[in-house]
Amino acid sequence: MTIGKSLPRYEGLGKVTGQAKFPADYYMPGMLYGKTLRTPLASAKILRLDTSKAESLRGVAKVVTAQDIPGENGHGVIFPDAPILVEDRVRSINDAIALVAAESEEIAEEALSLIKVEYEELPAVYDPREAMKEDSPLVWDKGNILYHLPIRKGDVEKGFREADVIVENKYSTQMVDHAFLQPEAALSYIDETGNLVLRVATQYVHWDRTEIARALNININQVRVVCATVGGAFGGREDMTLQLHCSLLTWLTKRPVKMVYSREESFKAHSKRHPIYMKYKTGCTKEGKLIALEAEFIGDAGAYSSWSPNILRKSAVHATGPYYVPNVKVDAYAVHTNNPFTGAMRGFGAAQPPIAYEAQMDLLAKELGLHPFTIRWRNAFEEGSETATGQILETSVGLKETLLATAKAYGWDVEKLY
């Protein structure tokens, strides 16, 4: 029986004594060194590419570009819309175009600087508000809107009547990047029996063999994806950065290969959190019971759809909080634009809602005088309570426990507060 006890964590000792093997630190007798190059562009054609310098370059073992991809040039944990390399347009600085595998990585680095890369820039857009616009760049031809999912419950427009007081606000969160202390890193090999073995630091090991398998046009059979020590993730490890690109350097040179980002690649390479724009507009009665509200969530999935579905989903269903509210018109949207792609971060999609929907409580209190404790405490969940999605709270609701518990320990008078 383990529950109710602390127990030592199993990978602790390596992790203090140094012990423990993160992806950097691995090596293998023969092994060439990859990095990639990126577009400096967010927004481009590539009308030409010449690697034929970086190619005759003296310990350059392998230059791969788009043409060199035996399978599908896409990936995606939801839809395979990010390139593996580009090779034509260009839709943002996550953007790799070409790979280099070199006896070291002063080589490698001096192969990348001698590819030459022609671009005709073309128009972008960073806001997803004005991504929705008509006339806004097409991120893609079918249109930036990547997603919308309608929330609706009662009656909003005769709640707003019926409500004593009504606050509008809007609010923004910003994007966020895991900055976890270990940047990716990764070393590929074929083993004795032919079958690609990916050691690398990741949060989807299942996943990550599809996507590979997918790529070199191989049975998934033939991967097999070891997960080394992790040195942190927070989501950012759920989206491909490197796999693809090292084990697709192996496969082509049939050697093996390690791959180190740098920390200013690592900002560049994997997913962000999302930036949500939320308007707000909430309504309540004088005794301060939530009557109404209505919110429009517009999320800036960047040039690649990641999770962006799944976390404005998640966004919409957190929209009211832990209240009841009888009437309920929510409009969430993950939108395109030419910015770092955004994903799966702690919180995934609920962690900006609050922003918003506790600052309009502590809005609301203050216009009918109420303390911050008693709005919260008249509209808290409770089992049995009807959520957005009309979804009934049948267990495990402790929200108002865990209110008084907060309170008492603040010192607040709670009796007089109800």
Contents of the next structure:
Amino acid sequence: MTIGKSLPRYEGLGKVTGQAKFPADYYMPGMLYGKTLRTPLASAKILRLDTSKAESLRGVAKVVTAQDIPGENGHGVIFPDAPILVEDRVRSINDAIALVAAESEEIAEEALSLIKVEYEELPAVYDPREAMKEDSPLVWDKGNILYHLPIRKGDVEKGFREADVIVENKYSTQMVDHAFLQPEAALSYIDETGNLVLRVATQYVHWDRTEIARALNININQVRVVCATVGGAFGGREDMTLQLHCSLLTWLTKRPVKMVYSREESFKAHSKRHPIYMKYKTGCTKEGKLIALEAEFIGDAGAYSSWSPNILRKSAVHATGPYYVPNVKVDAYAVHTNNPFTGAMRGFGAAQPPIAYEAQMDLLAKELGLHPFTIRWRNAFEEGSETATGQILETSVGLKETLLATAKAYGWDVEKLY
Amino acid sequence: MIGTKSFEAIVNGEQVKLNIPQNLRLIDVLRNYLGLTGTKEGCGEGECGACTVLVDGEPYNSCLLFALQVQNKNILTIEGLASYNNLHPLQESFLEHGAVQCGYCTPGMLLVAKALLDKNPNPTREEIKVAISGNLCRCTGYSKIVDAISAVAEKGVKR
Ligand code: FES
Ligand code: FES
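Return one more block: the form predicted together with its partner chain, after the form predicted alone shown previously.
In what comes next, the whole complex appears, and the chain from above leads the way.
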């Protein structure tokens, strides 16, 4: 039986001996090197794209632009709104414009510098609160608000009237990169049966496969995505980065292609943690019992949807924290801007709200002269509690035990703090 | 076109002789010419330590060295630390203490740890932290790595 035992990591031996193969550790005879041209602008129209000089450079096997994509030019974990290669409208800094496959990395790099792009710059918006306004530049013609989730429970107005103390504040969190230690890399080739094989570090093998098939306009059974050893991910490998690019280059050249990002390109290519602008109003009685909570979350989705709706939903669901509040009003929005797109990162929207709701708890405690432990203890979820979304917590609610254990470890005299 | 030059060194105990472009980094020679892909690139600019190798017993970032700078030196990469069936005590200890997660920092961590213990077989936790301070790990939170290294130090194992 293995339950209750610490087992050695099964792939550990390979990792301590340097034998574990991360995607950049694969090589194939005759392979080409792929590189990506990215835009330095956040919002623009492409007027002209000239790849002729790059194509005629010795050692360049292929230059690929949006026109060369055999299938659909879009990808995304919920909506396929991120372009594989921009056709005409740049919506975010670092959008990919063209790809090069060449006999060496140096040649590929040089070819990128020979591609001429003429742009018309367009107005951009970088703050989701601005992007919600009527007169904001539009990232998408259908409007910038990607998602809105209202949660209503009880009657907050009445709750605030009954409150003895009310604390009201604004909080915001910043954009964060996962900075997994292994920058993106991939190797793709056509196998002996004519199928496309891609070795890559990914969190979403089957979805990568679906989207590659859609982009290449081939059947899903013609694509094999093999997950190499993954050098950290933390959510940042859920969206596609070089998977589609590498596959396209192989499919169009019929040769093995390797792509390896520098750290800088890694930062440019993958998602980020959502900056969220939060407004909180929290009321409680003089005994320290929460009675009303109103919260607004405005999350910066960046230009492309990725997981934004699901993430802002999670923020909204966690708005009260692990505390029972009878009257709740929450509005969570995911809003497009021309910033880099945001997506999954450890916590998935649950990491930002605690900064606000826990600060509110401390401030309420201070107003009432209560110990920070006491106010939390008096409101903590326990078995049978009802959350703001009406869920009854039936089992496994370990909060009070955890609070006690931590308080004791701190040396607090909990008997006096209940 | 950049000219080539002859490069000689001892890599993991074996004499190596190659003709290489003069501007090649040590990491590229190891990975692309010698197939020693256990040496990892995390940043390419001396920040992360994933590319650490030992040059005459001292840890170096192989992304910051031209191969020709280590002409005739003795180089140890992760592949030379031990064989599959005969692990170095540090490798065993890393596995035992859960100091390995994704494994991308692991080769570099093991090599700086070896360099430390070779010089100072009984380091304090503080000394261990200083020794690994040039190596980033995004997964473990470091404490298990420090545990793994100090466990070897306490056993007084030397190799
Ligand atoms: S790759 Fe050399 S220090 Fe990061
Ligand atoms: S184990 Fe992943 S970076 Fe250290």
